[in-house]
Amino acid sequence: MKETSLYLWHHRGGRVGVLLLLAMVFVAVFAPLIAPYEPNAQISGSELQGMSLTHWFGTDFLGRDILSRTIYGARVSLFAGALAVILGAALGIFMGITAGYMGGWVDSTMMRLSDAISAFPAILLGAAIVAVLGPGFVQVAIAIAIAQSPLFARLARALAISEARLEYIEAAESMGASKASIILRHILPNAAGPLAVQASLSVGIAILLEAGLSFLGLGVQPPTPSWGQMLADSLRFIDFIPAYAIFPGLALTVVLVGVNLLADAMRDRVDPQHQNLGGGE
């Protein structure tokens, strides 16, 4: 851990990537230290006001200040992107590990389930769950996790399929090991490296899903902010607030170069062929 740590540093991209996220990171744990305003507090008189001094990003059109809404925005976009990933790992790895190790029907079983899951677009299936299991946090992180296990499931059941060619597996095996054992003393560890590649990048698509549902209104209710709602009601008021829709467009955009720097990082780390193209020093 140590040193994937001092390699993402010295990676001029993972560098940037590391300090674009902790920066959103700070905002996002103390957004009631650093936003000047509360984030639902509607001040009379205010709507729709532009940049100025009092208001730096102007306000909404309801008088709540959009720099105050932006800030506590980013609690919603981390941490669901962050609990989808999880969520979406920890089911995908299952179904993709035991299909590639077990073989036979529930390989069979498991990527069919994967494949059904694949055949709708991440969005339609988003919104589908959203649906029925009703709007809020944990259900939209509930239905960006079932959208994107089949990412984790797929490369979990090759890297499966490859461990359990390697000699050591057979050696365990004949010692009497369990599979449920080998699995996650073995298999699980010597994974570990492409799958948190693959984390990295599901965490940019999650947060960018949630802000796709909140934008069409299935995500996080009002009055939470969320960049996602936020866009979606600047565009009434685009036209003569443009800063409504900049600045939480604004900083989905550098939540999302973070994410994606740093996974280019992790995947030079894990696959040093792409160092090169990568930047590493």
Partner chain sequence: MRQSGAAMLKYVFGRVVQAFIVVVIVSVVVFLLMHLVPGDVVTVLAGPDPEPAVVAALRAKLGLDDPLPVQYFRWAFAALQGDLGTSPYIGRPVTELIARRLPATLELAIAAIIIASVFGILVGVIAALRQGSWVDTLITTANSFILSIPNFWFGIVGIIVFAVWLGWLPSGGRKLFSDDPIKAMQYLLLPAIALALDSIAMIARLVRASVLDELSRDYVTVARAKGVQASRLMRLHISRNAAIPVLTVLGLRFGQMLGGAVLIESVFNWPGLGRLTIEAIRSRDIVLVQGTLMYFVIIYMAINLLIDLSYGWFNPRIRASTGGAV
The other form holds:
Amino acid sequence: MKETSLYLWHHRGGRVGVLLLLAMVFVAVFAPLIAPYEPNAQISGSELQGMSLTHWFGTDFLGRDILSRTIYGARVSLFAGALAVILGAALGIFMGITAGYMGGWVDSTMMRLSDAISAFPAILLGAAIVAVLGPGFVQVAIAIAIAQSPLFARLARALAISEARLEYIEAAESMGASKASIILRHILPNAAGPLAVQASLSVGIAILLEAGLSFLGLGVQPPTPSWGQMLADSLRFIDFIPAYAIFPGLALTVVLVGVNLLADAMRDRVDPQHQNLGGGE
Amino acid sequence: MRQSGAAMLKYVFGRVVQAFIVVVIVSVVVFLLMHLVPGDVVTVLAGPDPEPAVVAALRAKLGLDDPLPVQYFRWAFAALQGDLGTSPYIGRPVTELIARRLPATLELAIAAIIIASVFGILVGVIAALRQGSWVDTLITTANSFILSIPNFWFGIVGIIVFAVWLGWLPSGGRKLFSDDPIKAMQYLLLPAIALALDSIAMIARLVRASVLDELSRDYVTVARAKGVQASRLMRLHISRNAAIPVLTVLGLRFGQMLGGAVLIESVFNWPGLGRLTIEAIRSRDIVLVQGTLMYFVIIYMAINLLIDLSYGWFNPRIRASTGGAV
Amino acid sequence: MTGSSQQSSLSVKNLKIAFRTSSGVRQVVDGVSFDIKPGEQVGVVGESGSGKSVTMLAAMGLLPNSARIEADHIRMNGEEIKSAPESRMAELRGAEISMVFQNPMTSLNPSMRIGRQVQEPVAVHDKSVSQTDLDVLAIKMLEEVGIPNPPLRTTQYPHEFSGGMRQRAVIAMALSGEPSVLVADEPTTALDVTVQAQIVSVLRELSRKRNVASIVITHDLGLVAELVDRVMVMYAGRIVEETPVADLFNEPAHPYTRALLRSRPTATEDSKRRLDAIPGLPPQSADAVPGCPFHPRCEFAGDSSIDRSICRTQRPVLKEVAPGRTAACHFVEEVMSAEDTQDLKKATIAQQAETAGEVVLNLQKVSKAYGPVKALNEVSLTLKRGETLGIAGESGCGKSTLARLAMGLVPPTSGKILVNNREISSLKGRALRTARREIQMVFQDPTSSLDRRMTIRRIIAEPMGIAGFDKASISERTAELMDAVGLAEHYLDRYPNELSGGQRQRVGIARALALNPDVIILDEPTSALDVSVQAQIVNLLDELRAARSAGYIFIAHDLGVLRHVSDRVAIMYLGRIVEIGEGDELFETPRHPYTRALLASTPAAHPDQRHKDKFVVSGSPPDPANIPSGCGFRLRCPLATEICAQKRPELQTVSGRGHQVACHFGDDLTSLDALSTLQTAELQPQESKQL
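Form predicted alone done, so how does the form predicted together with the partner chain look?
Once more the chain from above appears, this time first in line as the rest of the complex follows.
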């Protein structure tokens, strides 16, 4: 763990990613201290203003401060992204490892199921699930988690299969280790690296999906501020006040840049090519 | 060769069966999902404070009182015959609604996939051939950033710059090529670029990786040991082998674009299938949602199948994967 | 080097190669010089990391940009190519010098037809040759390397070729541009034994017929004995000895050469002498060791009684030790006149067969099928405590399946497996898991057989933990085991990647011993190791076999190792045992044509024995999914008659000492001997006959 953190910190992109994400998490956690206004305070008479000293990013159609709403929007985005990936990874890894190691009908069932999930366009599947569960923070996270689970299932299965082919697994079986203990003691720890990379990539996808669902009005409901919803609102007034559309999207992009840089750095860490610099003859 | 022909047939058959199983699972999932949606058609159709008798009559007419399996099989068998039902809100057959929106979706997806493959492959090959140089670093870094830009936001920014500020392009909507090709191009340009954006970066990244991967293989060293020079190596040896993963991802991307362009369609008021589905979800038009979702999945599975089968052409090993070597 | 006025085909002077890596510059070749005369057959021998392949790749201009190459000169047919541009090098490659690589499975482009690949060296160098002529050339080349039905074969893809056929195609490709120098880098290492022999004879005949100078790079002294006239021995990036091949085997001048020769068991040698293992490991880089790079492992470099500080301080240079021979050692004369001490050590290994105890493993008509693939067919055998049973065979013969069945890792399709007289083939769940502990295995690949995320301590403790040992006895036993396999205790807290291959294999052995199993299965335990390290492991196993009272099954494709370690040997072909008997008897009077072929295909132990036994069979082992009727070997067998197609021969006892053979002609030693003296020309490979 410590070595990995050090590696990420010394990785060129990794450090930028870590700093961007830490900054965003800080903003989300301390939003009440940082934001100049209450996110839902409607200041009458100052609707749809451009950028100014009192409202750095301007105000929206209800006279709410866009800067404050952008700051609060980080909460929904980051927490929904994280929750969705935790749930999706748990579901997918369980499916994948079981399928890969057990093989047979368990494998085919799990894999056809995951094929079925991934055959849907992710955002429409998310939208349909939200339609069933109702709008809301947790519901959105669950919808995204389900849509993401096949990614984890497929990767975990491939890792389990390639790991199970290694001779030390046979050695463990020959000692009388049970399947469950082999999965827990050998396969999972060795698959952890690539799965962590996938998880970090998935955080980006999940944040993007959350923003997309909010943009379509199927995410967190107003008045809770979310970036997707702000972007949707901004489209209506794009001719008068373009700044409205810029800042929530920029915030979203910064988070995604941070997540992807971190994911790239983690991949460099895990990629076996970086571990075999030796080169023979 | 007869033997490998039979192996190919077996392979095709296996893949088709697998795809069919997935479609069946999907149909069950879609059907159940939609029946879990709170508030069914009747409450909407019958209006506020309906007479119980009216409700009962409507339910009977729509077959909603039958057991779920019966309803499922009725729907599935009709769907097999090309009848996806009739939207109770719009009052038109779902297939007709899909057919009406399909050209717009196809047009956008084809334009985007062309942009993505042309630029993605070009940029990726350049990066691979100049591996380690500043060009490579620039392309690789740019790719990372482009992959982080949400494409619907990129579309919005595009509108601000090219429609609001410069006034060069329209901010949304669609014109038919048959009416005015130039106008149609203008309407198509921004949404297609926005939709292609992350695919360009992804394809470029993949092309770079897969060309580098091929370059590191033994047969490339062998070819160089024969005196084969760089251009011929790229043209005759690497391109075909490196094409396989690229083709796969291009196909999958195209499949996703056909169904997942909802956000771009919404930003640009593009009258495609994605928006139709979202509108149907918003208005709880279950029949329409079921129909469009099934449609997307089948298209996606079909494209997947085509990609798998095309491997045979690119990769002779699969053509006769079970034929023994002598 | 020799005083000939003839221009060298390839001449290299003072070549130095270094690689830039993330951990600094690594010197891999340091001052290598040699001359190759036209038509000469030269061997370059060394272990992995000795710089032998890199040297040749540098001469061809094929090293990556991270390599820094310096040389006084590199000349090809007199032309200086040291700093020639890539375009000139490309012109020379394929036309003047070409290369055959180790792995035929990866050296052909999978999506290009064989014919196009074979004709490519000509196509890229001479654009005026018509496509028709190119196709004719490709067909001619395939014919020359003995590929049947060339017109059809040129239109096929690599996956339609077996490993041996692919390597033939690679040779055809390398020769099609009529180069004057052919470099063959471990050309047979990736192939089955009988196929190796075919490739050796193709290489030998073609290089002589076409008068191509050949450079054979290999770790295998047997290949050198078979193929070349002159040998260069490389160690740590330098040539340490250069000599005519016969002298190398008769009177090695460098201690490393001498040690390599003595650390190698051979199939023709009758007794169980203890191998002279070379202690330690080769250095990681050419400049890692001051003085003579070999001195830390050298038996002549002095000990407490003799002070030889010169070996530690001064780098020996190559000097002439006899006409046409050079060596880089401060004490050449002593090495060359050193006595052969082997006889003294002959008796060190106890004969275990006589002391063998009760039966610990008993297989009764065991079969295993994976779908249409019949991996194992009605195999019966017994193993007694204290005994070692060797199993040999080529790929697909079922030896690994046999191991996994005996371990209870996969259930048999039919038949019974008894361990200590208890049937394990019918056990399930916890009972099966407990029973498995009575049989342990040492695996082929010392890397993948250890969990890379566990320390050595945890790896060795794992079986004891599962078996429920308490903490104190685990740590006591772990120390015992480390001692038994010759590993210092400080390795316990390291990870597998911090150990060398040989050390990892020792860990694997310690783990297998941990539960005191009754049967230990060794699945090619030395084949992934360098020659010098292989001997260390074989010696360790010898010690353990003498001390522990388990039965051993030793699976190997190297008949030399197998003969050395085994009391009895079973030869397998297509999932059946075709011959079984006491080791010495079986190796001296093989009854089955396949055993004879395996022995004849094994590279010679000495150049004098070159071409001694011509019993080379054609083709490669058939697909286990498609086993011929009657005798499985009949399609490749020179003795086969009608009865072989109609009736499958059963194992029959042919001598009082339990020698059994499954051949209709098992008693007919005279026909076998007659066939052994055939000329190789009569044994051109034929296409496998159809069923």
